[in-house]
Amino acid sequence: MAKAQSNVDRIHDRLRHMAADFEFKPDERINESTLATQLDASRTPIREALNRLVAEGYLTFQSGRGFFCRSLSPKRILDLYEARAAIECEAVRRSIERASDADIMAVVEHLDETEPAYDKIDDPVELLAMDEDFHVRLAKLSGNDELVRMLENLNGRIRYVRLINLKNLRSDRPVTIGEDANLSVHRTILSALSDRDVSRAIRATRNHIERRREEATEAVRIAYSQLYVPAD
C-alpha cells in the first residue's frame, strides 16, 4: 500500500509541475493514456493523480468529458493574486499576534544573507524561488498550517505568469523599492512586523503584491504567444 501510494505522490509531483508550467495547454483536454505511456504508469495512479490537481485547482473535470488543463485568463489570474493578498495579510496580521521576536529575527537574518545576491541574479526561476520562499517564511510565523498550504497552492498556480512578469521585470528596470526609500520591499514588511505596526504591515504586503497584480493582464497576453507561437 505505501509502495502503491508512493507511486502516485510521484506521478502527482510530475503531472503538477507540468500543469504549473503549462505543459499542457490551457483549457486542453489531458489524454489519460499517453500520460500513462509517458510516465510508465498504468490509469489508476494517473487518474488519482489528476483528481488531485482538480481538487487543488490545477486542472478541471468535464463530465463525460474527462480532465483539462486550467484555463489562462487575465480575470483568472486576477482571482488568484487577490486571493493571495488576502492570505498573506491575515498571515501578517496572526504572525504579530503570535510570532516571537526570536521568530522574526530568524526570517530577518535570513533576509540579510540573501538580499545581496538578489540583484545579482539573472534566472528568473531562481528569483521566484527566493520570493516564494520569503513570504512562505512570513507566512508560517502565523502559526497557521492552512494559511501556509494555501499560499503554497496559490504559488504554484500563479507561478508561470510570474516568472513572464520577472523577466520582464529584469528587462525593463530595476527592480522595485518599497515604499520606505531605503529598504527593500521585503525588508519593509520585516520593519512593519517587527514593530508589531499591523496597519503598516498589511499595508505594505497588500501594495506589494497588488503592483504585481496590476501587471497580470500584460503578462498573460505574453503567456499565451509564448505557448502558442513556436520560438524561432
Second form
Number of protein chains: 2
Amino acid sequence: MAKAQSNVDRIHDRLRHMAADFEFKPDERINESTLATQLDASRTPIREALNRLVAEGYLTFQSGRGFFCRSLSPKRILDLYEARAAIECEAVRRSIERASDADIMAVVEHLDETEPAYDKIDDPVELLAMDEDFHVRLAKLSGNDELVRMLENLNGRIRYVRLINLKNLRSDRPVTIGEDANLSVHRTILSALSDRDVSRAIRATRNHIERRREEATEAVRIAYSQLYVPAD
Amino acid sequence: MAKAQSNVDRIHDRLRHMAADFEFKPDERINESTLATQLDASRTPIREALNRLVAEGYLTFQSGRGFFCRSLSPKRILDLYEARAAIECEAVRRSIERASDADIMAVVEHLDETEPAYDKIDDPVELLAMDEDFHVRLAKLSGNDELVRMLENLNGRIRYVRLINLKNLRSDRPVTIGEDANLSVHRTILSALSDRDVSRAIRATRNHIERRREEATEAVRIAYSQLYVPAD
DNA sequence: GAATCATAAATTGTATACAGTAACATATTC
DNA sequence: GAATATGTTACTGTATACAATTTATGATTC
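Return one more block: the form predicted in complex with a further copy of the same chain, after the form predicted alone shown previously.
Next comes the full complex, and the chain you just saw is listed first.
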C-alpha cells in the first residue's frame, strides 16, 4: 500500500490510525480546528480526510454537528467478524478455482520464512501485522481486488480489539498465540488450497475466524475499560 | 436511506449517480471547477464528496492530478459480483440462525405485494430498484449492519451494467425479467430460509447471483459501446 | 517533420475569512 | 429551585484567494 502520498493521504492515514486506536473517544464529537493545529494543516484537507473515513465506516457525520467517532460495541465487532468470514471464505473458494500452484507455493514459502519469527517477536503490534499480512496474501490468491479491498478495510476496523486481545493473552501466558492455535491453522488452509479441496479449505477458514471472533467480543469489554480509564 | 441531508450529502448523492451512470468517461480526469458550476456550489464541498467517492470505490485519486472515474472492465464486474455472492450468502447463513419467523414472513408478504407490479412496470430503473430492494431486505434479516452496508455499496457500483443488461433484454423479448427467472428464485430463497435449510438457501442465493453475473459480464461489452458512441 | 525546451494557461492544493448554526452559559420568571 | 428565555461563545459549512503544480501551447533546433 506504499504509494506516492499526497498530504491528504498522509492526514487520512494518520486519522485512520487515530480512529482505529480510539484516540477519539467513542461517540465523541471531533473538533476540526484542534485536529488542524495538531496535524499542522488547515481544516480543508482535514475535512477531506474525515469524509473519506466516513465512507470507510470509521466515523459518522451529522449535518451541522460535524464528525463523530463511531462507538465500539460487541455487536459491531461481531458484524465485522462475520463480514470477514464472508470475504475470506469467498476468497478461498475463488483461489482454489484460479490460483496457480506456484502462487500458492509462494505463500507457503512466505509462511516458512516468517513462522520462526512468531515466537521471537514480543510486540503485539508487529505480531498482528504479520497475521494480517498473511490473510491479505491469502485473499490476493483469489485475484479479486474487491475482496482484498474489503478485507483491508475490515482489518483496519477490527485491529484495535484484536490488539487488546493479544496484549491480554500475553499477560496470561508467555508466548501462546503464534503456535498451534494460529499457525497450524494457516498451514491447514494452505494445504487444503494446494489439494484444491474446497470444503476443507472453507471449513478451516471459517473456523479460524469464528474462533478469533469469540476472543474479540470478549476483548471489547476489556477495551472499554481501558478506554475510559484516565491515563494519569 | 432517507435522512437529514446536508448539502455535502446531496452533492455526494448526485455525484455518486453521475459516477455510477458513467456521466464521466472511464479514466477521464474530473474537472472540479466545472462540477462546481454545474452543481452550483464551490469546490470545497465538491471535493469533500469526491473524497468520499474515492473511499467508496467509485473514483480514484492521484496526488496533484486530481480525481478520475474508475474504468469499467469485465474483470471488475466479475470481482464485484463475487463480492456480492460472498456478502449475500453470509447474510443468508446468519439470517437462518437469527431471523425470527415473523421477520421472514414480513419479507414474504412484501414480495407478495410487489410481485404483481413486476409485470406491469416498464421502466428498467424502477424494476432494478425493486430487485435491489428485495435483496437488501433479505440481507437485513441477518441483523448484520456491515453486510448490509457492503451490499449497498456493491449494488451502487453494479447498477449501471445491470441496467444496460435489463434494457437490452427488454428490446429482445417483451417482459421476461420479472417472472420465472428472477422471482421464483426469490421465493426459493425465502422458502429455504423459512425451513431453516442452510445449504439449500445458500445454493439458491449463489446460483441466482452467478447467473446474473454472466449476464453482466456480457453487458459490459454493450456498455462500452454505448459509452463511446457520441450522442448526436 | 520530430524532438526538445521555454513559456503560458489551466488546474489542483490549501489557507483563510466569514456567514450560519448549534451548544453553552447566564439571567429571568414562576 | 426548576424551567424557560436570551445572549454569548464556539464550531461548522462554504466561498474565495492564491501558491504550487501540472498540462497545453508554441517556438526553436536538429
